[in-house]
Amino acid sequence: MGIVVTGLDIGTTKIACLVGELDDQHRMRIIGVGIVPSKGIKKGVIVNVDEATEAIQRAVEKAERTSGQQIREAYVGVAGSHISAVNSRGTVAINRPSHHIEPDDVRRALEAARTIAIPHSQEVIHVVPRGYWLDGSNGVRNPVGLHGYRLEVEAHVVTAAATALQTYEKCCEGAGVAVRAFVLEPLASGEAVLHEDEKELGVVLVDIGGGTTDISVFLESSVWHTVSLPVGGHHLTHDLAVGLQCPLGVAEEIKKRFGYAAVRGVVDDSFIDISHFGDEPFRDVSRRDVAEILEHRVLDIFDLILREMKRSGYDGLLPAGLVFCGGSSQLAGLKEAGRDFFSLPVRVAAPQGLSGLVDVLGNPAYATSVGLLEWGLHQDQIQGRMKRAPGGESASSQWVSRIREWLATLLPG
């Protein structure tokens, strides 16, 4: 059996626990799936520990039954308005006589970039290198093996509220699962749905979930800007419930079956009998009215996305446009409305190239869930290669230790 890893996506709408295996051909195969409705979570934040713990436990148990594996640890996705990010630089001198760049030098540079002033209430979860400079020359992707006197790294430092992370950890441990590492959900989603050429050219990943919209700007194959907005699909449903004066459950069903992101895209302006969706008395609503309500909220979300694109400073450097994922990205007409609003290429993406238990996973709603596996398998594969590195036992052990410390700066936990 190859490397086995577990990803745990604790979302506002659902909790998904996936188990993946890297086979001998280095392909990922889904061997375990556990998906349950969320409880105790609002806008990406746990608000009821007991309810969230119970839901996580049920998802884990389902994944254990389908995989035949006992799940002891998992890569856990985090998102929400408590997430912050800042770009930072770190510089170190190369003092050894050969001036040969080693992994330890990269680790020291990332540690220097990590040393920034953050509130005591925040905790660093990622230090993602964006690019390296060697003796003032930029464009260096991997400095290890090169020669120089001064190494500088520009990094994207992501922090999260320490109390939120502690709560996530408490709920996971209550469900019998240790947190191997926290992973920012937009980074995980990017692993599952973005193409390498998109990340190189410049692209915005927009993950619209139930309670949050996570935005990431990728450029030159690295993340340059991340933010989580406290608005998502539940707000669309709430607007419909208020506008149509119907229960939330009825509004959700109408949104899924008849919703459209823009009024002008509604060709069939027929009426919907909402009594078919519950105990409501007979009452017709126009599809155009439904679209008009949804359009207002969609445009609000688009406006927030555009503001973040401008705030990042890279809004003019994104020729690959926008890639939407997440459950709420499946709203009919969203792609076309996005193209009109942003005047950029827009596509709605789902995980591709999966094998194994993938009946429901080829869906934009599972971008983060699958991405957590991709992220985790990548990390475990790197560490597996390090464990098998040739050389004398003492030197090899020291080298592996230094690399592990370096990896810890990229993905602590």
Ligand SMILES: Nc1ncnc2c1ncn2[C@@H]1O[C@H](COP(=O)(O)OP(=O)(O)OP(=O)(O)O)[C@@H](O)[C@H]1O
Given for the second form:
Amino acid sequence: MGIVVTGLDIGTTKIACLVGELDDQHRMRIIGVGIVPSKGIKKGVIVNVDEATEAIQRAVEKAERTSGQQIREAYVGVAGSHISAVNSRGTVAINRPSHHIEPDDVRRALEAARTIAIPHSQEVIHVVPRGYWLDGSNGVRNPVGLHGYRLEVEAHVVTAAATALQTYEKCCEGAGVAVRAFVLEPLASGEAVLHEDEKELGVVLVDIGGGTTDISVFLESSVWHTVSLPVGGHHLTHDLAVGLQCPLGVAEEIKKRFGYAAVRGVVDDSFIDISHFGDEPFRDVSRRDVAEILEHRVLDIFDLILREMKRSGYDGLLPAGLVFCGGSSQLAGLKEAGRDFFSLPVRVAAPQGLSGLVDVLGNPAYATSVGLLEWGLHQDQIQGRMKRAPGGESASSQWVSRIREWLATLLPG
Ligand SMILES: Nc1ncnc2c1ncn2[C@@H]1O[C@H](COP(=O)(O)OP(=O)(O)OP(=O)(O)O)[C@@H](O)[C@H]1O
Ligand SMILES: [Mg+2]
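I've shown you the form predicted on its own. Could you give me the structure of the form predicted in complex with the ligand?
Once more the chain from above appears, this time first in line as the rest of the complex follows.
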């Protein structure tokens, strides 16, 4: 059996536990799936430990049953407004006589970038290298093997509230699963749905889930800006429930079956009889009214996305446009409304090229879940290579574990 990894996507709407295996052709095969409705999670953050633990446990048990594997550890996605990200630089001198750059120099430079002033309440979860400078010249993708006196790295340092991470850990451990590593959800989603050329050219990835909208800007194959906003599909449903004066469950059904993101796109303005949903007495609502309510919130979300694009400083430099994923990206007309609003290319993306138990997973709602597996496999492959590398076995175990520790915080690839 090849490398097997588990990913745990603890969302506001659903918890997805997936088990993946790398096959002989180095393709990922999904061998275990456990999906359950979320409990105890609001706006991407755990608010009730007992409920969340129980829901995680149920997802894990399902994934164990389908995969026939015992799950001991998992890559766990994190999001929410407690996440912060800053860009930071680290510089080190190369003092050895040959001035030959070794992996340890890169590690020292990243470590220097990591030691930025972080409040005690925050913990670093990723140090993503974006580019290197060697003796003041930039454009260096991988400095190992080159020669120089001074190595500088520019890195995207992602931190999360220490208390939030402890809560995730407590819930996972309560469900019998150790946290192998925390992964920022938009970075995981990016692994699953973005093409290499989009990341190279400049693209905004927007994961609109139930309780959060995660925005990340990729350029020159690296992430430059990440933010998680506490707004998502639940707000669309809530607005409909208030506007149409109907229960949330009915509003949710109407949104999914008849919703449209912009009034302008509603061609069939027939009426919907909402008595079909639940115990409502006979009542007609117009599709146009539904679209009008949804459009307000969609435009709010678009405004927030635009603000973040501007805040990243790269809003004019994103020719690949926007890629939407997350369950709410399935709202009819969202793509067209996005193209009108941003005047950029927009596509809605789902994980692709999967094999194994994939019935439900080729859907935008599972971008993060599948991305966590891809991230994990990538990470485990890197670490596997480290172990098998010539001299790797004989190198001091302290060195190997130090390298592994910092690798665990890096973007794969
Ligand atoms: N066809 C559809 N049209 C519009 N919205 C939809 C559709 N299908 C699902 N949704 C919405 O997708 C949302 C759930 O998305 P997703 O599964 O990505 O959330 P999550 O990962 O659990 O939450 P989060 O990432 O915000 O914590 C729900 O609000 C649901 O109403
Ligand atoms: Mg999600």
